[in-house]
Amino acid sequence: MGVVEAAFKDMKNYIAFGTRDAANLRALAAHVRPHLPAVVARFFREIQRHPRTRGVLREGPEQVQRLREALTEWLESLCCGQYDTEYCRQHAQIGRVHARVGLPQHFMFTAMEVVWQELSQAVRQADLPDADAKLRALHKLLTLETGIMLESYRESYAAEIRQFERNAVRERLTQAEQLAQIGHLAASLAHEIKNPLAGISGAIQVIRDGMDLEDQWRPILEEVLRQTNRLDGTVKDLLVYARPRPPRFQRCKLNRLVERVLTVLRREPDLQRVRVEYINSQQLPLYGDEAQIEQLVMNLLHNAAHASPDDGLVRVLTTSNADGLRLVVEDQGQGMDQETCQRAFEPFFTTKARGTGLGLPICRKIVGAHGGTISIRSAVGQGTTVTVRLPRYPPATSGGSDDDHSRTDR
């Protein structure tokens, strides 16, 4: 026996549904029948009254004609005297297709409420013997009709929800199948080029030493250095992002980590033509990776200041609080549309003309492993702002930290 059988027996245990009852509503089945149209005329008048239950009517006049035959069928089964475990099975699919065309739950008991109303006058007007007994069995069995609706529409609702959830783990780990190969194929092509690389442009720079400053072939090589910089940023992007190393956690303040980041990046053309403007509370300590923690900083700066136009401003604010630290990396550059927010964390996902989509990736690895979160809020035409939030302990998984961790430098 199914949940909808199961709880349909209980329900008849519950209202006292039973043999009379059958034989009362068999009673009315020939007084009944000759008002079925009328009912089936004003369930459909009331539909179209309403916009929620009108919007399930969208496929036209077909679709509405099956659902009055539908209606009709159901209305002349009532009265069959036999509710029996068939009864159940077949009246509850009238509940799964609500759940399939999407009518609101609540719209059952007032469509519900129509059905008695139209029935109960017929039923009063055929002036029956024993009226008011039947007219018990009939409420009864639409009582029963609405349990059994509502059970099977939730056993179906809670199907499809359950489908959709394997449909979007399954999905979830095929793109991390996928993103494991390109990781594994992505730091194999970056250690094959990494060395070679390293090579060149020490090559690159013993030649260029051994010029004269006003040789004109030195402006030539030193834009092959600057590209070969570039292309070594880009493979060193890809070891970091295809095989992170687990932070090494340590005492060390935020706000002077984000100093030292700024210090540095200001001699950078990017930094350079950018304002930035820099509010911090004093002494913010957390247990964190030094190395990791400035990559962070320095990725989100650099896409603050490649989005900004010159002398645009970038504006970076640490805080605490009792739960953790956070950091704010804002410009007011030309901003995001919807699409673009949702997948800036995609790995090789960039809007750039230069850049390999790895920067917020690393990122969110980055702020992962040392148990925080990260988000975006963006507006196209109103800049970007990026939060960092950070606890100012390591995750309970994290092994440990290289430092004493008990908690005295509150």
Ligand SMILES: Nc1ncnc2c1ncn2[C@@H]1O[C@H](COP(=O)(O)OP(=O)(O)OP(=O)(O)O)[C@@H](O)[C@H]1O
Second form
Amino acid sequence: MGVVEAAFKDMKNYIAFGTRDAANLRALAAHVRPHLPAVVARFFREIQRHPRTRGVLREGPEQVQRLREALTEWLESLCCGQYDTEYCRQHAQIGRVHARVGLPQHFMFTAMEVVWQELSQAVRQADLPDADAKLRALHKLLTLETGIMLESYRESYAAEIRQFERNAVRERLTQAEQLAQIGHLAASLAHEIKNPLAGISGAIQVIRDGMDLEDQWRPILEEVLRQTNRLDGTVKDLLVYARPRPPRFQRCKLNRLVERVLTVLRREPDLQRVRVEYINSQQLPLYGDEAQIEQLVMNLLHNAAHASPDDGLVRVLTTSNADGLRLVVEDQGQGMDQETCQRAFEPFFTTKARGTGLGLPICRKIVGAHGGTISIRSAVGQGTTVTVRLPRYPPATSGGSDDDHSRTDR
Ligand code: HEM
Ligand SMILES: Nc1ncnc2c1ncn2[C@@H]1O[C@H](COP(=O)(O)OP(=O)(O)OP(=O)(O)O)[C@@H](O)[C@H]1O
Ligand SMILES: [Mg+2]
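Alt. form predicted in complex with this ligand, vs. the form predicted alone above:
Everything in the complex follows now, all chains and molecules, and the chain you saw is the first one.
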């Protein structure tokens, strides 16, 4: 027995629908039949009245005719006296068809009310003996019919949701596969580019160093060098992202690493535009990969500086508590809208003309490999706060082997 049939049986018990009701309904058949065309006519008038129901009948006159016949057949079956599983199974089909044509289930209540008004009036006019009991039986049956419909609607909606979820999972899987492929491609491409690039850069330096300080071509060579360096940075980012090396955990101090990064970055023009403030009062020991943590801090500081206006304040804060360490990079820059914030960790997502969109994905990989978390809070026009939490000790799963590392990445 299906779900709908089981519910039908339950409902019948609950409202005590029995053989006497069946007999009463059968006794109505002959009296009701002459009224059915009028009931159907009223039914269609009601459908025409509301744009939502009118819109469901979009296939034209043939569909209207089909519905007219189906409805007449259904009305006739109401007084057939056979309210068994087979009856329920046939009627359960209606809700499924309605769900398919996009008729919202709440219209069933109003439609059923119209049927009740018309049929009960016909019964009253017939002036039958024991009319009350017959009306009660009819009312019970229409309640059961509503129940069957809602149950079969529910079944259809559930199937739709399951299908939707299956599709979503499939889509995510293909997306993940595509990203992995892009990653591989990017890594091999980066390898191919790295060496010739170093050659070009070296050759240009040789030419430049042999030139007069006043040489008119010198500024152009300087510019070529700057661009090659930028390209080299991008290629390195790509490699780090696509082929991360497992962290080499060692005892270090988070505050020292931040200070070291700041010393280097303060020399960069991008960072000289802003005021960087580092607030820390303690030594913050940690087992981590120094180079990776430095890269993390550097990426976050670059983002904060890029988002800040001239002379804007960028604050770095490190603290510790029982759970581990916290690193906060906070700016008062342009901030992000909700969509940007949601997509910020996507590889290759960038809003910058010269961005690669790998800064934050790399940060997340590094933090993940250290067993920590990274989160962003941002408001447009007010600024952004990135919070990184790191455990003091390496995560149990990251023994440092390649296997363990790739698990952390997924
Ligand atoms: C008491 C309420 C209703 C009953 C008992 C009922 C009954 C039926 C039945 C028996 C079918 C045929 C199912 C099948 O093919 O197996 C059907 C289909 C359909 N019903 Fe209803 N219906 C009701 C309300 C409505 C309402 C309010 C609309 C609004 C437009 C509607 C629109 C349709 C449509 C579009 C079809 C599909 C017709 C086709 O393309 O063949 N129904 N309905
Ligand atoms: N502090 C910030 N303020 C405002 N927007 C930010 C901030 N940090 C990141 N974003 C947004 O998130 C996007 C992705 O950042 P991410 O660091 O991954 O890449 P990117 O900075 O664009 O490029 P790059 O690879 O050079 O770092 C940025 O393009 C920017 O739109
Ligand atoms: Mg960045």
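Between two forms, the rigid core is the largest collection of C-alphas that superpose within 1.5 Å. Given the structure is predicted, the values throughout are model-derived calculations rather than measurements. Numbering follows the first chain given and starts at 1.
The two forms, fitted on the rigid core, differ between these two forms by less than 2 Å at the CA of Phe249. In the core-superposed comparison between these two forms, Gly381 has its Cα shifted by less than 2 Å.
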